[in-house]
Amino acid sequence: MFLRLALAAFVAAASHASPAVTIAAPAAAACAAPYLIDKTLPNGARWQMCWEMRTIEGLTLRKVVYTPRGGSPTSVLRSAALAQIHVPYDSGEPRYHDIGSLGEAAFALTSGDCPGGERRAEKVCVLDRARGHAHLKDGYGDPAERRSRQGRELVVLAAYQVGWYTYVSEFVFGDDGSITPRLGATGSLAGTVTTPRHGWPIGVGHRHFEESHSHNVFWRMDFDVHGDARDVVEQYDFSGDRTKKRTMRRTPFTRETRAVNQRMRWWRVVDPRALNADRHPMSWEINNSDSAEYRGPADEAFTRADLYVTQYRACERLATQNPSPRCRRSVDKYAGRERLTDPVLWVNVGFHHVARDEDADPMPIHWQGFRITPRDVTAKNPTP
């Protein structure tokens, strides 16, 4: 598979019984300028990856590798990309699928679009920026024990003009090992007029009701936790309602499946044999708690889950209106019951846009996305 992680020689003799398993640094030939990103943030955390602008998916990241401060490189993602922006309107029509040739909608960025950053091939911005407090500890009144540090993050972004909307796609990589894929919508309101039942009055009086609609954004995330084999997807729930105690329940996904958000629910992708210095398996936690959780009719069954886990198939590229003729058309059809040996995660994040006067014009950006957090990748805080 051409998307397989092309890191230079994993340490073949690395013992999975040792306190920590290491891999070699990415091969320089994996990609070259301007498609290679290799950034060390001020605290010493390093992110390496390749990018490409695909005709269908737009900005796509490949071979994502994280090196914590003072640690060894560990692979995280084989690939990451947007997989659909589904925009159904509240009156029932129209129903848009905004990704089909997203790369062709990418436009050249100016220096103002990429402040302090580097523009790659005109249409991709690579920059680092402040992310707020990394940590703050008072020290219980002892100045020698006080700890405070501001964090930084690497941002890789592209922008697309799709109809009235301008979409800004960001992949954000924190100096704490976190990853935040997110999409911002700005530009202009579409000007779709509807009745008070399906919209909100915009402008003077109550003559123009701008129609409310949803943005259901899908990402395709192909993890390679510390290598391209052995990844397992697990779901974590915490039982107890109106009680003092909570009991954790772990559910491994051994076959293709779909899952919905619930209170206190999260997922992780883990390599059971790749251990940190505390001998805990390395994993990456996925939290999708900010979704509006749109659920559509029968012909939009792909909206009825917040996470899909499928076996890797190269032809499964989009969550809806998949263009590959030898593959099914939507992610709900991908998730059969095949045994998982190489899982791919599809994350669905919804946002319900009810227009307001402040949206005119240009429309302030509104963001939606999810968070990926390292769980036991290091044995202690990587941002001292």
Second form
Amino acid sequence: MFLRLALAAFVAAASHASPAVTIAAPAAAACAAPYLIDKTLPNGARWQMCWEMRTIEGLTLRKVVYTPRGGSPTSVLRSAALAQIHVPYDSGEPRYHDIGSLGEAAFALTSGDCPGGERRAEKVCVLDRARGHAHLKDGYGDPAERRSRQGRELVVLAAYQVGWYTYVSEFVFGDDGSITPRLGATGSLAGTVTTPRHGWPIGVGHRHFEESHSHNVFWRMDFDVHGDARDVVEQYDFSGDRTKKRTMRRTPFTRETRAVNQRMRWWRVVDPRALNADRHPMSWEINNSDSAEYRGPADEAFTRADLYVTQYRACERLATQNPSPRCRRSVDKYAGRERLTDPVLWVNVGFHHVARDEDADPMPIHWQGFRITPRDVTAKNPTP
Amino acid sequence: MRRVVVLAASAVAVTGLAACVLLLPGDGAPGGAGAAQAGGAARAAAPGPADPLTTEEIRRAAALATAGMRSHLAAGRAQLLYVERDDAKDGEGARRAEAYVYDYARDELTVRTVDLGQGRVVREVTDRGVQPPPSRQEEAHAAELLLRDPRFGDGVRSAYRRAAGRELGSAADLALRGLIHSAPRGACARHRCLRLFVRLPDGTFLDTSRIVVDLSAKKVHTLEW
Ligand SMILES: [Cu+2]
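Can you switch from the form predicted on its own and show the form predicted in complex with the partner chain instead?
Full assembly next; the chain just shown is listed first.
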């Protein structure tokens, strides 16, 4: 008997409003070993999903379901995958789109690449690791009142060799319900020489100026918050500049949107009818505050927003150089004026890479990513 | 681009290009990574709706999608790039595969959707100016064109000789990775053009940053900037 990931959370959740209702017995099975990931972390938080190494997108996670300790399963994502790695060099050229066939660029991992974890079909690593303090609170002399716990996280990763670069794609699932998609770049520098204006001297003296460049990484996140219906995307802002007060402003996106980062701004995907025990709607917050926010020329309009919200279309797979016939070519074009009933989020995270001497081979990994946090998925901290 | 200049320094006789190997259902069919991984090991049950395509499903989809176009494939005019599981929501639950076929003569991409349950092509969409990522085979083909190019071929061979201490046998000796290069104007606005990363046995890379291989025109272009 294979362990199978129940679709129950998707099927059943759509039909009721409260997570308190018990999910029925497992319905159709979605995937089997070795594609099923089902991990209960020590604090009782459970993550279930299916993985697939797609020829174009590479590692793709599907049917992501979260079960907080003592709670019911709730679906989070229908799918999550890289959607492009755009690498423009500072002198203006070259400008690479590093998603070739990522599935073909994935390479076999060793046990050392996946410490203490489980390698699936050689190229995918599933492991769990420490994530530091989950919480810490003094008991003011009363040991019974003292609270301290170390957190853990589930990691699903694959590595791609794209020319001289190695990209490590991680999806990190915390025991606090958080999700962190991130991409690490390591391997070797390109060795592209430029003038001092566009580079940094590496190696001895001032002969080799390694060209600076950006890695603009796009993820495509198709949320299914507590079932596959009724997902709404909202933007939150807090007005007030050089004043004492901050006032919250909520902007629901009823139509497709190209949103940019702002200080304190964040977004959430909410199912207004899926209520937690406090009768607050369950949602997942998206925070993209770590981006270098690269903005390219007019023919690279896809660089000009940090979060795109588009109505689901099967043919819209990549943020640029979309591979589907009779479909739009890039995410800025997907985000038109269509009414949103089934939103897909495209998150653009930039990193400006100015080489340094320490980047000598093998280049130390540098990470870029964003955070997804449960907001009112449970009524309380599920693991006090 | 120092090394490109080096590569371009000598022009030479063009070696014959090995006939483009045709991959059809059978060993080495363009499977995509998922297929190879299924490994066929101990999969007693039928694949679940969210399971990747099995090697067998990919073979069947490739055969069904390319039936009736064998002559174009054999002539190298078109190529089956890869077969990818159809992830569309409307077909969720069904086992569906999408076969990507590129016609270099017409510069057209056709995606045929095969319903594996029904054993037939249920959808076909064709378009121009759409360039899905290069396949492994195309990377090899692009390297062959680079080796055949009078400006660059000899330079690649001598760089290989220096790095490996032996002669380059064929493009198969090179570690390759290809990316799509598209341009708003010029040949690559419409043709299928690849940038190639070429790793030599000593771990160095050829400087190919200004080289683009045009698979439609079977030519190598040099980028100016
Ligand atoms: Cu870099």
